[in-house]
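Take a look at this single chain in structure tokens; it is the form predicted on its own.
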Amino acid sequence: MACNGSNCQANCHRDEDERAARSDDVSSTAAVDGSGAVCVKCKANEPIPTAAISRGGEVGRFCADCFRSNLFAKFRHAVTSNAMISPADNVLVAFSGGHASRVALQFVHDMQYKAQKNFDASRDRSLPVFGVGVAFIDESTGYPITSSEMDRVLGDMKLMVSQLSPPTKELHIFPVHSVYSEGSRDSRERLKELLDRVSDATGKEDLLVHLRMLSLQKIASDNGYNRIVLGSCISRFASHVLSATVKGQGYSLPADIQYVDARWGVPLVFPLRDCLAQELSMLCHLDGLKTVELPNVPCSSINSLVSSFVALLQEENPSRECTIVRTAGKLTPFHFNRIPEINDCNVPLATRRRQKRSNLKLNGSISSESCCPICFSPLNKADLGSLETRQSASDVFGAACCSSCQFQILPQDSSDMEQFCSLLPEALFSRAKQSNYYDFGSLREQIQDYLLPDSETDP
């Protein structure tokens, strides 16, 4: 205790002030380390208990309210800085029932709900509210899931979507075998036979992923959606970086890890690219967001092995996933990794300016006009050198695929190639015909300046 004497020479009051200052420094340092009793942002509430979280992300440093607002700020920053959603858009959210897609659906709904409130409160009501739809791809044809289990999953999803507050959202349930044309017979059996012909576990899993993307594109184009929101988080991107490298897809890797992928007919956007899987799982736990998990099918594919490896790395160091994606992000993206610029005067000026602020560097030296007809990955010009020597349409189709699809999806026996192509959905084969795989005249025109005239050739 400090004395009150004016002639005291012991400086006891100064010692007490120094002890108080040191105690404040210790408490603030503890709060920054995550072991304190207050949130590092608001300095008022208690942080999320460490017993309820797993390692990774910024979960243990914030209270529930600050953690929720911080995660939504990441989502909103990705949406606004990349012009993912504008007031005139009609957005389709891909919903699988997991934590990531559930958070993506909730955040898109929150944005729409706020836009609707602003629209109702405005006098002129000049700024429209973007529409939202939900899509679930039924992949029971490719996985051993009982009908009763799938009925339970579909019932839960319908309930979750119906419980969202207005504006109402339409739920599209699309079986994956519906990618075949309506006139084709036994589409389910064709898909089963197609998957049975793919002997590689990684190839079968990748083929289902590509068919899922075709299904989303079909839903969006048939129902007037111009954006598809995917809930892929940074954990998924980190696994994809390593798995694509292992499968020899390094050339097309920059196209798959950006915020926007507009190479498809309907652009794909990834607003949760900066969020960790642990953070999304914790938000579902805090807000009581119900999720639906499909039964896990044991698989020894490259994708599942890499995911297990990345999860192990994340447990050892919570920043590993961010480091992997940040390192791969230094690769130069393709020109389609941004939303195409809008010149419509009806679109708000702020949206058009936001698009022009995109700082992506276009890689003009890479031609992305040729893509794999199966996975739609950009192809290097060197990969298309053997197309002119091919005769049949099935041979040209096989040569036009990327090396990963050739090795893991296509049959190794050339005699089975024609039968395999007959089992593919018409959308895959027609996309290959619409490209320049079969037009070698255009290729000759491109290199005409480098060809010697017939008069100058050697005798």
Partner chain sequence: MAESHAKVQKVGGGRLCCICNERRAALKRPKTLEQICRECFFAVFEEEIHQVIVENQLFNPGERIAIGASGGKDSTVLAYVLSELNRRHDYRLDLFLLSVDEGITGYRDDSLETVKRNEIQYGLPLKIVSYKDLYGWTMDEIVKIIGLKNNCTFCGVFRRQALDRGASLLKVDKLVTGHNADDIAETVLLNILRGDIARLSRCTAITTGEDGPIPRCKPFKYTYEKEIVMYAYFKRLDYFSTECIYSPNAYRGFAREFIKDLERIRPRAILDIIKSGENFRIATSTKMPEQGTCERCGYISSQKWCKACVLLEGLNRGLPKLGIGRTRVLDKDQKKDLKQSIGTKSIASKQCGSLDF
Given for the second form:
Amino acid sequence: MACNGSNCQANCHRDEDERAARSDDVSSTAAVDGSGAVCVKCKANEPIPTAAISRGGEVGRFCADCFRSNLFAKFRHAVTSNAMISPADNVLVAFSGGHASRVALQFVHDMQYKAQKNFDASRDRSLPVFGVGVAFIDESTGYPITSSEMDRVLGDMKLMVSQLSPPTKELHIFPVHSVYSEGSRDSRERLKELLDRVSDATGKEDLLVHLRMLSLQKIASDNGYNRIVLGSCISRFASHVLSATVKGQGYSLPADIQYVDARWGVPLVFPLRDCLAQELSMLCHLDGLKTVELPNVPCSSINSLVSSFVALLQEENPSRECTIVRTAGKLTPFHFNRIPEINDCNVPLATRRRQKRSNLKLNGSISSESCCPICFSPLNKADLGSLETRQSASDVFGAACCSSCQFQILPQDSSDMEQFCSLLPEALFSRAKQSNYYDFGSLREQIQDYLLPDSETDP
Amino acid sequence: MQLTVEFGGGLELLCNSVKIHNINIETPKGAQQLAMRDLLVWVQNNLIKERPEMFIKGDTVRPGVLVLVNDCDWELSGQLDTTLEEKDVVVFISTLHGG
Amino acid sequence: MAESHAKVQKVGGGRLCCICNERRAALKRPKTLEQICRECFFAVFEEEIHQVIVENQLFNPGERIAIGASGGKDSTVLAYVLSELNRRHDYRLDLFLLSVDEGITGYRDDSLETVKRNEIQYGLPLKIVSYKDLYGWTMDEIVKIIGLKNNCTFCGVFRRQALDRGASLLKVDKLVTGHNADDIAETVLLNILRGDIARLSRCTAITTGEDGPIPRCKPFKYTYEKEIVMYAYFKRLDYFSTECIYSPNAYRGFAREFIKDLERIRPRAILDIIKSGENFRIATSTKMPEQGTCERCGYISSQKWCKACVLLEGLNRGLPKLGIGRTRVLDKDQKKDLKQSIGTKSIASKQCGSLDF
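Next up, the form predicted together with the partner chain in place of the form predicted on its own?
Complete assembly follows, chain above in first position.
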């Protein structure tokens, strides 16, 4: 059971009900032993052998075909009910090499392929087919990976993406240190030095995650994409719920765990939010989807402690991850947790209507949040320190950060702050400027000396 | 070397409910001094009679067990690297029991 | 970060307290990572609790306050510190010790001896309410009937009510309990793990039940368990630390273990979890069901009968399963509650109930 029936926000309650209605007898026999059992859905084929299952998920109850279509249905439901992808869109799939983003890529491709077939078959060709690109962020600056290993990874990736056509997809490979403006020299060294200055292991990891997001944004806006698809699955969200709680980010947590996150220039969408990690790796296994293994870096961070805790809980109770995400799903999201309304009359009416419906529940929350300039979490007003007594620009920047970033990323010694700020990518400052609580325009002026010149591509 | 090892906060239940143990322990061969690291191994082998997982996790004490050496928090003296001397008093207290 | 002070330090040589700069440091504070001596520790420990009491206006002059006393470390330290602060800062409170005798031979009778010594040591009047007097059953008798499966459910339900009844017998205005920061952080996590959004929204409140008969508050909300144990140890306070014989492994919960692991790599995580709990954006519509009163005993209840009465009815009619698991007598909410308390044994550190109130 992936979800607890009626409380689940996902579409699975429908399947759940159906199944409950007609599968009582079957599922009980299926649970007892695998031999002679049949798939709970089609009642014809044998379920996937239980030996192949690690833990949890709906894997053991379905045959391979029904399992696949059930998983795809979850994906499609998330996409349509949240208006994630419209025909005119150009979507960028963030691919890390792992199972989850591999499935996201596959499903987006399947969807695009079908749309293309419909387009070719239709007479008037009024509905365009959305475009798809793939992005890989090379983080070898932050992690110890040999260059030959990296070359192998990139080779595999190019081959894999080239096989995902038609329609053809462009692959954007982008080292994470390119978040620095194109004009800046030694960006790799600069990033290294920045990371070296973060003494907390968790802070270093999280800063890299923020920079990765920034990189994705940059690829998307430089190449005309208007959506970024991420493969984060329920297991990932469950870990995030706990790690954000542990870092004191309870206020901003709901911002990070919705289907849509449009606080960035290009909205992020999470169509696999209702899928379990083991379901996704099972699909990769069944369909022979090639993933790209990156060496695992052992780490004693809060994040890895949380992940192993969640894995332990999931083992004890296979619906635990779902429950965690469902609990946090009841927290009030932010105004940016939806695709911005489209009033363009070129967009089909059905799309607009669907969007209205999915946005309805969010109407209660008010806009104008101020966000942490590093992790971009919305800030709790009560948490903000007064800026009036702050002297230097870097102090102002530090005070504008959320308390979690202040603790785990910023230097504890305020005399190191200036140097630290000078190592941050310029994009962080321009992003901070959008957040209107503080006057970041003047902040930028004050710290100009530390900043390297903007590139022409910077809007 | 003579040491006093004391258990509290419920840990004494793991050693037949005896709280205070006066022990005689040798410095490991080749080592100049006895460190807490060595004492933990010795305690686990010689004093803990049941449920060692309540006392040890990995190579150190289970999180939630406080350690004091001569009434000083071992976090101040280098934890496992704390060196011990004749007549030192080592106290282990569990924080996990009761409320 | 933990590795940074791996340099061998000569014990006894010691560093100086970073507050007084005179005496040898005796512990590292988890909250601030300061290294301080015993005397300065006593001072800051007590002062911080005083500040919590003042800032949150926990008490008003002239109030009668019951301290829920189990004989364990938290309530013992709470009784000691509160009577000390009451004198020092002239709170003008009438303090009482309130204990519940569940009737568990070899466990509660021993811990009650500790509380009786505390009565004399701190000069605080003690009231003991027993399950036998209130319900006609001791836990020993209940366990004889129902076995060791759902005993913690009975005990938890009965204890909560027993404390309230004891408090009203003492005619106190408030009940204080020794729940510490680690307990509250654990409760926040457990409520997330169990999907209990209503409890999640209330569990970090320092005062609860203000609409009920007797408000309860937690002066140790921001106090680390480590410091409570250190304080008790350095002050040589007399406390009882044996595990309940009916739930011997209760303190092995996953969540507690996780919190202790977290504390080791980042001590402030405990306060951060509490902070998260306080700041969760929970819509006000997620409220608990309307409170009424139990038709049988008059205790607050959202149902016709309160949970204790349902359980008691089962015991008295020889149907101890009544109120446990799937019975028609229960409505959906109660069923869910019970399912949770039974189904999650291995994640919580104390099923015996005192955590979630």
